[in-house]
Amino acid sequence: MSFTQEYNNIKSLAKDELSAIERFITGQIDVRESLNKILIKFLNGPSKRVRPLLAILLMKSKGETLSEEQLEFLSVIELIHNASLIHDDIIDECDIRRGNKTIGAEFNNKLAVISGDYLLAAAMEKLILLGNSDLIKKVIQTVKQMCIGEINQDFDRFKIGTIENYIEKTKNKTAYLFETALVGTAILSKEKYNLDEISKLGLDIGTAFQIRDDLINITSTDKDKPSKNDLKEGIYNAPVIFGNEKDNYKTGIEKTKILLNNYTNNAALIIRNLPENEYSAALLKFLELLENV
């Protein structure tokens, strides 16, 4: 079975909460027709939805139903994630994103730029309108490491740095905003949870995650998302790194897929102390899936 099967199949236990998500993703789009119809089709275009979808299998397999409050969380950070990738579209001069023409090649890049900053914005008022001072302090923190993120990969562009920095970088870009979901959710519960357990098994699947996606960025051909554009604009993830030089990067290939898994492995050893159910079993699953490139 594919990944994209696989992952279907997992995605199906939150179909109900996922379809909710969307419909709050959308709902307060409102600028100029044309644009308007762009990107609401945009935000539902082809999407893992991945974020939420981790927030709700956890609170699913400790038995909650979630609350209409934690999904509109959820769809906050969609919509985060998705003004990053507008902003990431520009940056990386895509014109095709999910198999559709990019904002910036529809229109140009300066409604794109626009378009990203208007859904973040968007974000920001459904935060705040859920009221949680705790949460807007987190979200805002998350986005700004975000940026702190891309910053720093701009300054050490055609370097080749340390695991450590690389680390550090992929969770800025990437693993906040995963902990965020989950953690942010479970603030949201009703119940009390270990919110130092959740932040750390977030982190480790949005690290994995983001290894995953480099590992693949150099070593496959994805025609909706550009293959080796990271070597070609002086991103030197972990696999170049490791060969300690950027035109034989295959020999770091072995040792990003080792990082990649122990930062599964990690996550696994707390997914098992959760209840042994369906969603339990589903976030393994995931994580496996995260393993096989």
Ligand code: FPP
Second form
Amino acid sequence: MSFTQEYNNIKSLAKDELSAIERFITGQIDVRESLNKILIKFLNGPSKRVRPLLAILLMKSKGETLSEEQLEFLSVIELIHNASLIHDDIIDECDIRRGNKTIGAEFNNKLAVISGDYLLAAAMEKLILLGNSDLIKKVIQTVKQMCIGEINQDFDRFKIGTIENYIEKTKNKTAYLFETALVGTAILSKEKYNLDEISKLGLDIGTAFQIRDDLINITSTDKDKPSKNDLKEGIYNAPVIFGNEKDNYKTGIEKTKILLNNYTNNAALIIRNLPENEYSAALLKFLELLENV
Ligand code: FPP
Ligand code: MG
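Could the form predicted in complex with this ligand be given as well, to go with the form predicted on its own?
Now the complete complex, all chains and molecules, led by this one.
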């Protein structure tokens, strides 16, 4: 079975929750045409919805039915993620995302910047309505970390740094949003959970996810995004760092896979402590999909 087929099987376990989240995400978008139509198309585009999906599976594995508040919160996470992608595609000079033209390519970068700002503002509005000041603080810190990840990445362009710096950047730009999705959903639960453990799970999965994304970028196996864009842009990720030279990235690929597996293995240890059911099994299956790159 292909990645997409296996992933869709996992996604089907959270079908109703994801549909509700998708309604919440687009419900608030109200700008001039024809941008409105394109923004809604982008938000409804073929997205993995991976952050909400993982949070839903985690809660369901613990026997929880997600509340409307938790689903609203996950729509905040998706809005932030989508806002960051619109800005990311300007930064990375990408014309294609999810198999479609980016907002910048469809219109221009001015409208893309403002569209990202608009989605971020929509996310903050929803977050504030949830009325949990700890959560507001956590989400805003995460957005700051995402910015710091991108700022550091830009300052370090065309430099081969250390793996430690690469992991730090990866956590900032990607893993903390995964972590916040999981921890935030747990915070909004009536049950008391071990938030440190959930935090570690989110960081491990988020880090593995980005290492995989970086590997795919360099090995150019994704039809829906431009290939080798990172190399062209001077963004030297794990394969280049392990290969110790830009043109030697192929020798760094195996070590990058081992690094990726360290994170999926750590995540699996935490998942194996969850109650055994189809949801925890789906989380383990998801880790397998990440490893198969
Ligand atoms: C994708 O990385 C980009 C991110 C994970 C984060 C981008 C963050 C920002 C632009 C700062 C925060 C901004 C807002 C509006 C919240 P990638 O380029 O490696 O992945 P890709 O292959 O999907 O493009
Ligand atoms: Mg990018």
